[in-house]
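As structure tokens, one chain now follows by itself in the form predicted on its own.
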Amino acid sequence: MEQPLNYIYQKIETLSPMHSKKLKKNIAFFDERYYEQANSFFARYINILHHDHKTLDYSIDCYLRMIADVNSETVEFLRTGKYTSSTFAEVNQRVYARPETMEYYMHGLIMSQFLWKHHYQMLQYFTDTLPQYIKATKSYLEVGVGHGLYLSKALEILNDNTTLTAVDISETSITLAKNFIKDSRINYNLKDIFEFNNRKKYDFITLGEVLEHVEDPLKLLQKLKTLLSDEGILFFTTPTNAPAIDHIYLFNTVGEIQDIIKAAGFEIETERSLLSEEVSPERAAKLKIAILYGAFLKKSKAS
């Protein structure tokens, strides 16, 4: 069988030549590790699709639907300087409460993990750094499990005796993650994190691209701080200037994200800022090009 990644690129080139040109710009930056991981991931993902009587073509269509949404949202964002939704109630009605929308959106996001360079680079940042915290991590919590890729990587990297807990407000996301991971060691919770009153403290918490989905990101970080052990680590990612159908909170700059980190009582151990386009930082700021920011945080000594 043809390698999944080659098939995906060729299919997108047929269905959307313009978007294909954009994707091909990434290829020069990818190494053998990327192709090995991407093809391994998509081979696993295809088996899940087949189990649900779906094909890779279905997911490619989902991805292109998501791209159409992003393009539409971007036009409005550049015109108004704002995201089209500003409250959870709006995005819940538009996205989360609509299973058919969540279905194509989640499958589209899965595809983007290995088609968008900055998404892939952030995943590598996570998987390359997490091993430093293996010994200190007896309990792991992931908030906003999404498609389950980060959770699956944590499962691979952390010790077998580490307890893993996942919290997500979307039943679609949890179902997708369960199908992707298929491991009974994970305790899934279909719940709003603000209603998750577990008295347990976690040694490591992951929050992947969630802050932009809430009305008050500072409040969310403060909530996670109460769930984190004193010497624990919080890994989180969030973008600047990234219009999407379910994005609420707009970070205009990385500096705004860093300000919220400090206000929530955290210190930065390491951080990454990844541009979504191959342009200079100055041009990115002028054109409002999205930056994906990620950081490993610890509780501030002063807090």
Given for the second form:
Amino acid sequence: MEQPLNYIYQKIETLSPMHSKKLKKNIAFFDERYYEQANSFFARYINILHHDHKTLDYSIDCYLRMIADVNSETVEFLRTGKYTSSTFAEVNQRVYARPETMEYYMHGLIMSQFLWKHHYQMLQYFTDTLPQYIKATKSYLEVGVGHGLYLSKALEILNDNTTLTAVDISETSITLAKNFIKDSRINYNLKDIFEFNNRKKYDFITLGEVLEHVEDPLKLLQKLKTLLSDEGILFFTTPTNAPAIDHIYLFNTVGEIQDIIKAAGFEIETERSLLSEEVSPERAAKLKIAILYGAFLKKSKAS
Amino acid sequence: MDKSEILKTVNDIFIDVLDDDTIVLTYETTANDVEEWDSLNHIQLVVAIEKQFRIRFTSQEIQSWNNVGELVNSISNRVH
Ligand SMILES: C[S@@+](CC[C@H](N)C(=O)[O-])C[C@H]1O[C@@H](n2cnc3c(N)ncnc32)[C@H](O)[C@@H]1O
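Target state, the form predicted in complex with its partner chain; input state, the form predicted on its own:
So here's everything in the complex, that chain up top.
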């Protein structure tokens, strides 16, 4: 069979030549593991699609719908300097509570994990770093599990007796993650994280691209601190300047993200700032190019 | 403002946004002719042009131009 990656790049080139140009610029920055990992991911993903009577063409279409959304949000963002929505109620109605929107969005997003340089690099950062914490992690929680890709990696990396819990506010996300991961060890919770409380503490919490979805990100980090064991680790990612249909909190700079980490009483173990385009930092600031920030945090001892 | 002046201003915006001072636009230029003109840069260009000319394009327009000449026509219809 043809390699899925070739098929995807070719199909996108026919359907959206301008976007294909942008994607191809990224290719030069993928590392040597990329082709093997991406092709094996897509092979698995295609299998899951088939079970659901869908094909890769369906996902490519979802991905391009997501890109069309991002593009129109970007036009508004560059015009006004703001995201189009600012309250949780708005995006809940516009996105999370709409299975049809959520479905193409999550399929689009999972595709982007292996098509966007910064998404791919963040996943590598996570899978390269998590092994350090295997021993200390008896319980693992992922908040905003979405498509489930990060959780599937955690499942592969962590010990067999680690308990795994997932929370998401969208039923579509939970169903997708379940189908993608297919493992009975995971306990899924359909809940707003602010309402999640099962009196347990977790040794490791992952929060991937959720902070920009809440009205008060500081409050969310503080909430997660209460769910984290004393020596626990929080891995989180969030972008700056990244307009999307469900983003409400705008971080203008990485400095603003680091500030709320401190304010919430966390210390940074390691961090990464990944530019979504290969441009100089000056041009990135001028053109408001998104930076995906990710960090492993622990509770700060002083607080 | 006549079309050749608009073209010249648009050319300057392309040079600035795409960071390439070798760009020479004609009415026939398409995205295929300019290496850096991809989907994201297209949006950057559109918004920079809007700001420069103090105009607003519709979302249909933004996706409709097949070449620089059509873009210049859209601008020309709005600035007098
Ligand atoms: C952009 S996706 C991120 C998916 C994945 N974690 C990743 O990093 O690619 C955000 C996810 O967070 C969920 N979410 C947003 N707000 C939430 C909240 N208040 N509580 C729980 N989940 C939330 C959404 O339903 C969605 O599945």
